[in-house]
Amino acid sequence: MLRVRNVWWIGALAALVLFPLIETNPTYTSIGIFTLIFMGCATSWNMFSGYSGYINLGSAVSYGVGAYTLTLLADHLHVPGNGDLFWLIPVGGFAAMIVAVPVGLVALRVRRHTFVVITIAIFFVFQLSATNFSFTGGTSGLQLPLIPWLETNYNKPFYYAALAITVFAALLSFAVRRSRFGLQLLAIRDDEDRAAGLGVKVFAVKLTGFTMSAFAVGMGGALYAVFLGQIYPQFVFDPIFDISIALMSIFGGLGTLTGPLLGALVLESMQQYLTIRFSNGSLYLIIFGALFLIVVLFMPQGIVVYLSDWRSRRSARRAEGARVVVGEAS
């Protein structure tokens, strides 16, 4: 018989896959690719971040890198504006892996606290350099060629790439969870040095990590280029971006792998309604941080491991009443 947790995971898998079938109009079913895309990307953050306790606040370089790798190569290959262009999607998820080497190689010399800061500045210096560079188009941005497909159909295909991203991002957090890999990254997160003298060779399972997590974010970036058709430095280099899938994982449940799928899932999708129904792009940042509050003040931990705590003591309580019943009527 399947597990309740896997009946859980094939019900929400399927309920994806037939959500745009269902719900045809195209504004739900943007916000649908713009969840999804955060939703995996999230994930890809947190397989290394809330595995390894570091803390990355610079995720939009790999975004980023994403858009453009495949802005650019469409533009110098003259890729028509087709299918084709779905696939230089993967090509920008490499691309934000080779940059994440050597940022990588700088910004894991340090802990924690000060990695957090390292890849802030080094952030800002990408999204200056796209600002700046002649080839980035500057602030003038990039255009991609128009996808001549039908409204109605027009979204389709961009969602599912989205949740095949997304998939793809869970399968492979998944599997990192439950690998030697994954239990070194844990040991770095709950004693580094005590991981070390282990024998765990930190730094080299860090950087690991890290690069690997920049694949998925890559791909994110990728497609959000495709989906809207250009790109600008402010958009794809995006400060707001490293806070909003930080803000998620934590919201659903840091280190965690349902975690940050729920917490894009809630959050992103609440941010794009509100955004379009209030056309006030501010008030979302009012709720996010309202809800935050209240996670860090009565769910620290997140909404995830919340519940599961929950759903522990309540059935040791059920347990622990049956035993008094059959006691009693002993």
Given for the second form:
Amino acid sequence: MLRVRNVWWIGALAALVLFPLIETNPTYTSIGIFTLIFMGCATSWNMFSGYSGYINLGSAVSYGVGAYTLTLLADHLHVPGNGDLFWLIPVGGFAAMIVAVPVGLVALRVRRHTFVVITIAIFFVFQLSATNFSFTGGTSGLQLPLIPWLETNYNKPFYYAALAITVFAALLSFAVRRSRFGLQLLAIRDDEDRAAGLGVKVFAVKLTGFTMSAFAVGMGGALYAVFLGQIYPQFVFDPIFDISIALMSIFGGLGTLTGPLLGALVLESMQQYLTIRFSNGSLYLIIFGALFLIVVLFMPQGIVVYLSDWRSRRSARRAEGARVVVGEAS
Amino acid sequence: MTTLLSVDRISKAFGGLQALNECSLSVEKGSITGLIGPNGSGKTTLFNVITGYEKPDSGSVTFEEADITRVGPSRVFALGVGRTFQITRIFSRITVLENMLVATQRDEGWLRGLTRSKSSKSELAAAMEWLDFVGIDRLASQPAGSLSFGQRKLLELAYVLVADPDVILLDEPAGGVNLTLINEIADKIQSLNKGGKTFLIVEHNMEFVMNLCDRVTVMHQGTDLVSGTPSEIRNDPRVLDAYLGGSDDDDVEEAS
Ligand SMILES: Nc1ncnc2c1ncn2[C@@H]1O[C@H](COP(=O)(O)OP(=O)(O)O)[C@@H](O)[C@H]1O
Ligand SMILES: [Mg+2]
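Now the other one: the form predicted in complex with its partner chain, given that the block above is the form predicted alone.
The complete assembly is shown below, putting the previous chain first.
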């Protein structure tokens, strides 16, 4: 019953589970944490934007809301600096969903480029508010209670929490793709008005997808806050985040299940590694940009689609070859 | 016979252009009704108003005694009015079968879609049955974008049918299609009509309309000019005038 595809999934998951047990250097497990956060966020973003074609360039709103919700709640509830903080991560996700409802009600009334522009505008409203309101700590940011864990094991809980978010996002994305709801999102991507004329309640479907995708992104932001122990508006409401998430998904394959996972894995781990290795903050941008251009120019549908097309072309060629041989024999 | 769908003095202007001007029409249950008229006379606009894609300035649309004048497209479809588009519209990046499945539940709550799979066994069977009916079942697993022009027309017809609407509006089903396929489409319509389906058909191919339709309404400059049986229409001098007067679209008139 074990199909080749499933073996791949199990192998990848096993590798991710084993990684911090084998690699204990905190520098590298940190890279693992950031990479997994991006894998989860990109997968969740793709579950709406990739499936429906509504490219949301304001996903940092969900990320920031998750981060601030956790930080403010920890302060408010006097949560001590220990594993209890982790319980607030899903709360950050829910807060991001609640915020996504009014945002979606506004942004989803328009389509295509206008939608993209509106999501960017809304993002800047949030960034500005976080910088200027006093309850957010303004530009000096907010501190979380210190977690007194030993350095050697400090990263492990964060790593597995990030892995849990990624697995959750991937399972949800998979379930959505198989559901009727997911089919409706794809129909909206291809021709929204036609879908409406076939009984699809397009606005409700879009708003639901938009809101659902905020959950894992909010959790990602919340986890990020706990991991760093402090947050600043410019780091959690970061326009680079908005763009990275979209680029990672496009790089891997927009609207596919594995694309965002692969895109985030490659791009984020590479970026983190190059930044540390060469202690040059902008080198990665050049490599990142060049790699991205290559993919967009030569594999416009992303790596995953390119590879699967290549495989089906190859098997088609083989079948063709077999036919020729048979033809000669007869 | 009872009236299934009726349009009462609908007007619709685009800026200064009066696309529909007090246009009325009725479609009897179980009939095949034709809607003809020169280019630009407002036939497609009337379809858009009926199916909720355009809001009229005045007038009303009634379907099975319910007022559907300003009801949106998904609701109109849920109530049982299906349509095809003059320029065929399919979902090109999903498979032919998935195209069919989009339409299988015309009146399901949106939340239900989250908790159920893409299709039940019976929906799948119905989808395949209708694909078989229009003769493209062997393409079920192909991406719809790879279909030819004619196959797209058939797919659009099939996915409107799978939802089992009471009345189907076809906008130029024979437009740009070869003769064999035209006859095939006419046969399908006829056999569906025998099974009780009602049709409202916009078509330029006169032979197609005259052979198929029980009644025909002629539109001219946004208004219904005359209605009658095909032979009445054929012999009505006003109809000839409307067509000989050239196209209602000014630019087309200049071109010809
Ligand atoms: N969305 C629109 N905006 C502006 N003008 C339109 C629009 N839709 C149709 N028209 C105009 O309304 C008139 C009727 O068009 P249409 O209903 O497509 O005619 P038909 O289908 O009978 O050829 C035409 O002059 C057309 O240019
Ligand atoms: Mg038309």
